[in-house]
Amino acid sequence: MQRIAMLGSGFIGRFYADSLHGQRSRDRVVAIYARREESARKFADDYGCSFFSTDMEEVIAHADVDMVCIALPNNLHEAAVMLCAKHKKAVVCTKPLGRNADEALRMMQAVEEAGIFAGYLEDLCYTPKFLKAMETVKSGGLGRILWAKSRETHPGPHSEWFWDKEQAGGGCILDLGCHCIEIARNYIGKEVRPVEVMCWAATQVKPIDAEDHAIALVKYENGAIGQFEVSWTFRGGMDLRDEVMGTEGTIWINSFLRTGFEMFTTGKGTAYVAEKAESATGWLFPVGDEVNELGYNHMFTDMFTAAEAGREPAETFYDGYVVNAVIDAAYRSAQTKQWEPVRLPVWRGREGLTQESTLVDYDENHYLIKEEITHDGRHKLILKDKATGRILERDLI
């Protein structure tokens, strides 16, 4: 059993404090931290806890927590970590973990030395149509991934701090872009060294001095590419797709928006309908478990029975800095309008790696570019010359 301290009593920290309660059922929430008194006791009323307090570092230092769930705005991440390390509590931070890569180093090296668990909550990596994905990518399904693209857009946060840049530390970027890095670095490889970004980033319709929408591509050092595309202007809901391309594959996942299930009301006697639906009436694209759909669940069955068995959770405090270094170079590109490099003073993943050939031998004398069954019915192969580099054209009999 984990006995947690939830920090947060918003929207994310309810969400998961559901999930919390509600899969291994063993696990509890215990205490409360919230900056206003009155969110806190209703946090508490509405979950049991036993303790509540405007004070964040004497949730964190109680007794009877052994755990530590950070559901704070980004501002306060790093405050909270380093008073884990100093109370030696376990930890786990909602993403972005950091308001930069600087931060998000910071807070890595202070749990490392303090020797404490620590684990990323990057629930949009455990999602059931994630893992199953992930099971065909690493058997090898997809042969060599050359292309990694997700997709978040929504009308925008719930709370207010997300809009203030100085709170935030950016916008949809490190709202969004933490999730969509993160699945492509799975895809591709975290081993695999990010090294440079392209991004476009605009304020296309709210009011505020952060970005609204952007898009990026992620240079890797194998010659994959991951693309991530972001909004918070987009009408309808809350889209998530990803799509991972390799040699002998490819994987489109819909996650969120259009998950099978559909329906029609008028309205009447219906209230909450899905996280960002923007209606309550009319042609309706409800989820069945939010909680467990976006990997809430797993995600921290993950994390407690890592911290139970003494072993890394599969998404960590390295993986939160890494793709805060990624961010930071697509801040960077969308001033520039140029390719930035990702500046990694630590990496923990292979080096030196080179594009791996794209050459298919055919035969001693050619490569073969293509084979196909046309609509008249020929079998026909496309062919390179290997000592002359001319293309060449051959039906099978």
The other form holds:
4 protein chains.
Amino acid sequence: MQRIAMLGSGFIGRFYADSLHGQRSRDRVVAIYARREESARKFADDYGCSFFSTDMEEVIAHADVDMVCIALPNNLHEAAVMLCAKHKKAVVCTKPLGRNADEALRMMQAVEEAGIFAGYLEDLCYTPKFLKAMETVKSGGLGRILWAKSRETHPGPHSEWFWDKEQAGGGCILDLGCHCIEIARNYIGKEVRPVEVMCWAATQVKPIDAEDHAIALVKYENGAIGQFEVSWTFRGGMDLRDEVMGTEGTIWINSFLRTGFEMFTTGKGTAYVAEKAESATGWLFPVGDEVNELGYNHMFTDMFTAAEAGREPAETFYDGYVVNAVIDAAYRSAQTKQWEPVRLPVWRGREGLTQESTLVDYDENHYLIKEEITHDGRHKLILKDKATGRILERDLI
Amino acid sequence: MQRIAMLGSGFIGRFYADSLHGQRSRDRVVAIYARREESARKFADDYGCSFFSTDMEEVIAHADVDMVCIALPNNLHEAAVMLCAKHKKAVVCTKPLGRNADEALRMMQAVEEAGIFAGYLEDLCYTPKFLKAMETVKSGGLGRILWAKSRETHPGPHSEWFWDKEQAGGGCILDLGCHCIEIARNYIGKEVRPVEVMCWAATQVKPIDAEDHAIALVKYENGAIGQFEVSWTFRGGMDLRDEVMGTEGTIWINSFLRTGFEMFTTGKGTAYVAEKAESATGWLFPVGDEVNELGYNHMFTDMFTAAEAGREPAETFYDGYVVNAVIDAAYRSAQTKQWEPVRLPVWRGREGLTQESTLVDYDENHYLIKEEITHDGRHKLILKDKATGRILERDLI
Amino acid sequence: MQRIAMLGSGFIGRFYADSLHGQRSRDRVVAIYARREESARKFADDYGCSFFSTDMEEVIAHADVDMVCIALPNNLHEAAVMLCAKHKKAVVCTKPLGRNADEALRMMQAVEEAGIFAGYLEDLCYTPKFLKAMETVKSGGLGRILWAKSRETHPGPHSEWFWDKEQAGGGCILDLGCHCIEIARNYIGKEVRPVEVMCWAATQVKPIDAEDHAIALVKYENGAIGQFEVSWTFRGGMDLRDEVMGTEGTIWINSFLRTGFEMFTTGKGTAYVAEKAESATGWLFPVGDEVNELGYNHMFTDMFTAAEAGREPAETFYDGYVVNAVIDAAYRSAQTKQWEPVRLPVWRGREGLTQESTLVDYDENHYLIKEEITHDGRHKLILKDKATGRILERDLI
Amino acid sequence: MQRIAMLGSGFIGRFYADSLHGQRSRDRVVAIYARREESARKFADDYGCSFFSTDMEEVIAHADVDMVCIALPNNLHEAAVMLCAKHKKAVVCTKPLGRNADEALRMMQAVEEAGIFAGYLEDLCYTPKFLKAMETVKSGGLGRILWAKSRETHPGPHSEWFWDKEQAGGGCILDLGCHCIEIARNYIGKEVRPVEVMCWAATQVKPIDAEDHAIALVKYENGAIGQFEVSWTFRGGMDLRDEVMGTEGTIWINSFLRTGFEMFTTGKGTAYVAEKAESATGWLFPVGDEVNELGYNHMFTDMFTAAEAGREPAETFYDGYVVNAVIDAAYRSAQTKQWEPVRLPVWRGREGLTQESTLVDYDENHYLIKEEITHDGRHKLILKDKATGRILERDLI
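Okay, that one was the form predicted on its own. Can I see the form predicted in complex with another copy of the chain too?
In what comes next, the whole complex appears, and the chain from above leads the way.
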């Protein structure tokens, strides 16, 4: 059992608490910190916390607290982590870890020096579909991974601090791109170094300083390409999709808008409003169990099991720092309009990888380019002469 | 925490144990009964049970056991329940409750007389999508429910006893129809009496005595219609779909084959085989977290929470008995080729319901049949004259 | 080139004319009959017809007319066909052919005696998807067909006469069931005799005398089962789906609501209203080219090519008559609550078919029931002993 | 009626001829040019052409020929167009128009100087779904277009010349990107200037000199972003998807792999192989009527109607030239790793566009960022103070 201090009583803090109390049904949020007392008190009432305060350190240091869960605006993560390190409390921190890689690196070093458990709450790398897909990828079902896309687009976040560049550190790249980057990195392989990033970002619609729409490519050392698409200006709900392509297969995952649950309602019958949808009538696409489908349950189970077993969770502060470094490169690229290198002063993966060849020999003298059965029943080969480089067709009879 | 005795070490027993150990992560299967000692021993090893035996009563009566989970062939349910009643052990029983309503009624009466907790393991009434859909239906989002369909078709069950009419009590109606009937009954309202059943059943493909394909209609007292389609001869995997239609809306749920997870594999890269699919290459449709998507997690959570709180679970032996009574009528109907009444010697729901009128007045003299905006921009009404019964069109300008 | 007289200037007449003028772009509607002169004149203007009249016979007999297209309420089909026979004009007639099999049989006999070309405008047996699916079924891709379902549900028809039992001859069974029956009959094989029907029908919502919702099973002589689901009370648009199941495969076709075209609109940007949808905002599901997707183009191409080549079209008055006979049985069954025989005084297909056996020998002594690779890697067989009938499991190693 | 000379007897020439003969059923391919006499003769036999030759000019100049259809490898387009200009024959040319913008510009200028009809065969801008989506976009249903993606990926082309960089002029960018670019350009508005391109391209799998995978962003003068994803290394069939996002809505189109037609087959029943699929068993996704769904029918209808009416078709050589110019920029960008300007020596659209503001005033002092109804029933606004730029939350009561 874990006795948890929640830092932050907003949307994500409540989502976390729902999962924490629901999933293993023996962990408890015992203390809550919020900036405003009335928010802290309300949260404490709602979730049965025995202690609440507007003094963050008091909450972290409280004797009943085993583990601290950071659910605060981005600009407060570092200070909260430093207090956890000071008081030697296990800590799990919401995404993104920092507003930039410098912050993230300091957090990582602080928890490592303090010797405390630290987990990075990257929930979308814990969804049931993601976990199953990763099994397939790891078992080789897709062959060599060539391309991993991830997309998160919706009409914009819930709380005001997201829209403020100083508190958030950026716009939809930090808020949503952090998910997409880590998803692609898992599929391509965490040991493979992300080397450079090309990013387009724009403020297309919203009256804000940060970007509300961005697309980026992340090149990995082994030639694989990661891709993310993020937007706060998408209409139609929350679109969460991943696509992974390899030499031997493809995986498409839809985590929210099209999951086999479709509903039409005239709205006459009821005051019911489907969650997160942009409309309450017509065709709606609810999700069965949001907390589970978004990965919270499997995430906290991994975090607590890891903490109890003295092992690392699947997503660590190191991972958070690598993600921040990729995001930093994306922001630089959006400015310079160049491919920008990913700066990783600490790198614990592999070095010097090159693109693996997957040339297929057809015979001694030819590579196989393609084999196909056409409309008219031809069994056709397209070959390349190894010596001359000439491309030729050949029919199998 | 629940200390559970599992009766049966087969496919479903293992599925249950995976959910039991995984979900709340504090309940344990402590004892296992199987007919063959080697099966019992293997299960005990795999799941860490401290006790195993081929003597069912010994397992049920064991002092460490709080709750008995029946995961046996249908013909052994009654005897197992009677032993639970004798030893005053809480009991949860897999579906269908009995091979027929007589068996089911005796089981229900036995647990009620013994005063023990009893739950009916109808997992498909606990899937995340079903629970969410039920919320909408209960809140009136679909208006009055007119039609509830449920379909379960696949290429046939795993264990040999299913295919034996004596042990199973029947074919795919008992195996799969029990799910569909209870799903429709939930949507239409458990308090509404199922009055008669028309069923077609055939042995279309398999060399067995029981039916491998059936379709039935279940008429409810309030005019709503339930429908089930079940097959052991379907090709393409396990197709689990529900459709609910009401005066104000529609819900479509796909619980297995199309859930937003699509995968193509050449099969060259790996020996991986996707679960339950009929093929291991080409397009496959895995499910993220089967145990959760099939409802096992939410089911056991409800069962144990109910047992601990001293309340009834959402699915009781009474429900299992009603389902068996509908199935009995279906089997009779398949024989007599008539609508057969559902015989319910015990009925605890409402009586004397009639079809609710949903006529819509357009004005004092007319009912509204339909309002429509057509291609060419007409805003058209179809009305019925209350006095003459004549149908007329009228354009709104 | 065909010079066509259109009888009827309503919704379906215009739909037909759009297809006729668009598809081969050389056929012309030259004359139009409507009951009201202003409707006839407007249609003539819109489609460039040189002749219009409220006298049906005058239009049919007009010297410029090669072919008559009947797009009238059901109660006027017979009279129109008789006039075509009298004036020896080729005729194509909308669905259903008659209000009942007696009418349909008289029409069939009239055109055959007159020796004129006659085609049955069953458009849903000409959709691109249906035609492609039929190729697969005919080539054996699904093995022996066991079960063919077809469903058409929507919120009700456009014109007032549909809602009037005298003019229409019935409700949604006649209007929509005629499609579903012929679709299933094509898949199962037109040469196979439909023998009996079980039908449930009800007036669930609308203030009308006819049924607004029905479900039926049609048993074929070879053991195959046809199934239709029709409703005028469905909410969410027009749902057109077919499902065909055989011993070796499955086909699912969605012809309208889910065809790979999805759209969300706030409705703020425009006055645009998507066709046939029940709402103009939120998620909508348009169809690319309705006239083509609903089969009109391929239907008229077949009709005219057949007429020009002196051969029969794929859908004839004989087919229309068989469909009416099945519908008659459905209506009787809804009354008697019995399986009702399909009365076919004229039958041109095969006789005396029985269910084909598809038992699979495993070895000399056993039938194969099922072969499966389970979770834990077992390669498992379920067999039946030919002599004893006993079911057994065997593992392949 | 059009009397057509087909240049090229390969895969695409046959696809075109199928559409030409099928659609209006009065146009005829009367002459065929192929490089090898046996190919020309076979094509002439198959399609009933009265004339065939291996001399291109002879075919073009033939007295019976009204219109020339170029279905040749990319390196032969220019020479063919020049001969059409010389002989004043109307011409339609397959995509891409040239191997680069210089070739394309010369072709455009030649036909304009010759005063002949010229059409660009960009079929994917004529699919039924595309045409319908364009209607919605033009009517404002999506508001201001922000982002238009198009994706075409498959396992590689059919003929050997595609794989040869000299004949094809490049790899999948030229072959597939040309579609995607023109699709996005239509959605964003043909009058809006594409200004710069960022492209990543790689040879990931195939033993070829050209790219087999590429992703690019195309920036338009008004701030809209076009995006394309193309691959010859995708596994699973041909994936054709477009996504358009605007301030008021979203459109998703799937043109091939998920169109509401799903099929499972064991492959035991038949030798049938579904077209273009990578497998012949398991789950397959056929397309109802390929020639129609891929836009060929509507394309040729537009071309011939335009030629007969003396107007321009929807897709002209000018459009082909703009597409080539964007492709040139993409290839330069893949080399320089910079955003590269689109060089358009001839530009006939609008100039000097800027991003349209869509700021929404909430009141005199605030912009509206977001309005939302949250879980707990709050009706929440996120606003921006116009004077201070501060972001704030406000609840509506």
